[in-house]
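The form predicted alone is given below as one chain in structure tokens.
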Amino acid sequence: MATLTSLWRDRSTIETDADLDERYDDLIVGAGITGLVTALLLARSGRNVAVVEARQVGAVTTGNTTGKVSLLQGTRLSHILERQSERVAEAYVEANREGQAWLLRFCDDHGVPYQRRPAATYAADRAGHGAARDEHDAARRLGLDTRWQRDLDVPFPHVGGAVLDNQAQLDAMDVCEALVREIRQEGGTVVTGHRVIGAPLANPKRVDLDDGRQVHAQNVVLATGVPILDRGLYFAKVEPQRSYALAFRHPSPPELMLLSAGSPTRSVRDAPSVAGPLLLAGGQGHTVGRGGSTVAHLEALREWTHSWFPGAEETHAWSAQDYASHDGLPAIGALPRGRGHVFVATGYGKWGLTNGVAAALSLAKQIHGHRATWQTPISRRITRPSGALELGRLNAAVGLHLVGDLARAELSSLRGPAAREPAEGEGVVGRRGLLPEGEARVDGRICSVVALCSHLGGTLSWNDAERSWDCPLHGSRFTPDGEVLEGPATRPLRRPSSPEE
């Protein structure tokens, strides 16, 4: 069980429906921003729609976001232009502009609060100055009215940044609650606590649930961060990234949405609350399962915040996972070998509140036989050599981890299994022959698993901040007892055999 709770998810559970029927026009898998907006759009058109979520509404990426609704997205636009044509980059901006406009209209229409703020991509030092300047130039080239500002009126070091006025920030769980309410009022169904574990190739209009039941639908939308069906090999085209956030009581947080251009990343924004203004600090991102101690990442973020905002009083700590594509663009559309009935959306690169809504708008149109104006350039993109190199890098890193795991397995089989018991909150991996076994002590109880990911067999790492087993290959995560939390995996971890077996 994760020990961290986001500022947004520290609330009562959103009311949902009791159970699923056997048949629908459209079945949406995943109750984050993409799944809920897609469901609402389809329900409004008169279709019989259901959303099925393995955990709770907003339990994964959406409920752990920093809540920025911005067209200025760190250094994303300049990176897209390195890999794509200007026409494709313009289509990306158009998609995000449409997603942002739809989301804020929805908030206006349904009383969901948000705050208008300038967004800034800033350089913390001279090393990051070029990247921030490049983003400013790219944004203006793509039609965004950014300005370069040398002094951002913040207490931490910087050498200027690109600023885009009139962007927005919000509590994503407020949005989710309003979306669920509207879906149900439109006759749709939202059910939590049921995991989709697969769908047969011969019948893409059917999904299998973890309780043995089957649900049939004319269309299935996989709004699960990364698709839980491997037919398009999307897990090999995106990189799972984990990042961290802290909330603090502070009397005067900057009323800017800031994101640094360099590394380590620093994200800063304010948030109103009934107890007074809050400061949100984020960053310390890394590939899932490869970043070392996750507690150390949170401590580094705390240290930075206390250095520049003395007296800040921490209220919440959390972490989020998202998927970055090799070419900087999301993948939205029909799943290969889904016979035109299975749809996916992935690769938002930590900007899901605009990209996720844009994906939903596109998916709903595709199900109705239409296309968003920006969809064609994005779907027909041709990756430049730099993008192809990035795809090679992603999969080379996965290969190195697999080779390293095999080498460690051979060495461990000669030495024998590890004998040390974990301390409280710790997880260790030993081996019995070639099978890695993980043991974690949580709340005084020893939890034992076969530490091989149930997706493609990666050797798992222990996440000491969230007390989970994380896969360094494609980002699947599991509880200490081996139940699935997120990622492409859909089945729990195996339990070790007893010594006599």
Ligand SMILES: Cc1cc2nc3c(=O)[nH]c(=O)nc-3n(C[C@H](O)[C@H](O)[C@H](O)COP(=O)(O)OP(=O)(O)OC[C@H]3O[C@@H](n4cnc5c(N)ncnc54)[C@H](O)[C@@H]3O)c2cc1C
Contents of the next structure:
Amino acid sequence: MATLTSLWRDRSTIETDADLDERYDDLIVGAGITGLVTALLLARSGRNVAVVEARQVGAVTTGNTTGKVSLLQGTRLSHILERQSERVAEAYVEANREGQAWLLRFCDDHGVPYQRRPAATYAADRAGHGAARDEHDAARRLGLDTRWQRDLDVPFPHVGGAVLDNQAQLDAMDVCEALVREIRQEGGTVVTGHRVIGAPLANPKRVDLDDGRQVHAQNVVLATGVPILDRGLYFAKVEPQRSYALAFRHPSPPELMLLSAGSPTRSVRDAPSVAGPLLLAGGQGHTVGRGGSTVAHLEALREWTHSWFPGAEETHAWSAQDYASHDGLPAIGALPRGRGHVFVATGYGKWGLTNGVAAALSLAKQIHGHRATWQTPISRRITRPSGALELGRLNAAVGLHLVGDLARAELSSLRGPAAREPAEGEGVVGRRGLLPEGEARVDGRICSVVALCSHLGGTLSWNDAERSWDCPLHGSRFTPDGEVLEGPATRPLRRPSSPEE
Ligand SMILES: Cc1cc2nc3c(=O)[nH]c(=O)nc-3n(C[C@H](O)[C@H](O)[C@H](O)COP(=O)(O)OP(=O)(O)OC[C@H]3O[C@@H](n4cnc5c(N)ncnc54)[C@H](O)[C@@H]3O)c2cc1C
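For comparison with the form predicted alone, would you give the structure of this protein in the form predicted in complex with the named molecule?
First the chain shown before, then all remaining chains and molecules of the complex.
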């Protein structure tokens, strides 16, 4: 299978700076939407700001979205109302309204194209009807002017949907490029290819880089998707959810941004391109490392698209993950035991283009000693029992995986070494001595790693579509050779010792 690249990331690399200084007012870790908007807001207010990014600008989730900038977000609002008071749910909508307005204003000011489209949460069949209807009711209760539409004028099966007019869609990499340009014009620095590996508890104003250097700052913002420091245990309060997307040339894609209310999820939108209109289809979500063959997920999405849009010609395939919180709301604010100098934002549940901007607006205000009006009800939320049950479910699933790993380890140590030669594109986990060993064959080369996540020791699964080792516990991912791709891990995988050692 060819390397997966999103429609948006299929472009030349965004120009950034060569290196970091030793000291800044604010150091932002991560060049996705959250980090870049936070950096810009702080740079505009005259602060000396740097962004440090482990990979490339937008390389992880922001550059791999479906690019909908919408207040109607699948079944998100009814999900929040089940777990939170109406006041908290209203604050969530307010935060997203502010995030959406800021982002579209930024696009207007910087010539970044976007298209206005209605958004729809639709029911594919009678089973999904109740959930879509509940979302319609929740949205109206929270002040959004949704209407129920029986016929959505799309070729695939549906029994109606909630529709909200005048939402937007864009290419998030266009946004990232304009953000980086303005950060640098404002005197800020954006550096890629440097991973932060930690920050000492005793000195929260310092971060350590993977090349051995240290950078000092008054404030450190961890805009890393899920926080890379474990102090707030955020990794245990969010679920890493991976899903898939495909782009196709198609003469008449629906000019409506759709997301199904039931399962399997289907997300559809159009995208203009110089070569004619494109159709985007997404879905097949699952918890990272726990969904079976990832090739099979892409194939299912492909089949669905071909059956309802015959003749669609595929141009791009990709996959990405985001973090869904147990209580349905993002976590934005100061990291525990960071002495008020370390900030985090996570848990956008696949709606980060509005939530990430809202988080950035809030974090920049917090650094200046102020508070966004919607932040207080969100910070002081008291989650209903359904949210607490969800937290229990997340961690029970993680616990079950750990127990399963131990049982498998016990069995395979009785059986002795089990590794077999992997075929091209395949990864297998066997056992040599006490540790599970992963072997993958990529482009004819055998890559060997100790298949234990460098974050908290989960046994890794092979992701056949993306050729990566994925952790089923908290979503860290690694290249075949064990370098970190994403997730809470900051250190590479160990290499197996040779038999002589
Ligand atoms: C398939 C999919 C479709 C989606 N579609 C939509 C959509 O239509 N609309 C919407 O609103 N949202 C959507 N989302 C969600 C949205 O894309 C994310 O919520 C958002 O992009 C997250 O932005 P971020 O800046 O927090 O994280 P990221 O974009 O992941 O950025 C974090 C950055 O931090 C860097 N980093 C991590 N660790 C370190 C470290 N130790 N040192 C240095 N750098 C580090 C990473 O390399 C990365 O570049 C979608 C998500 C998925 C998975």
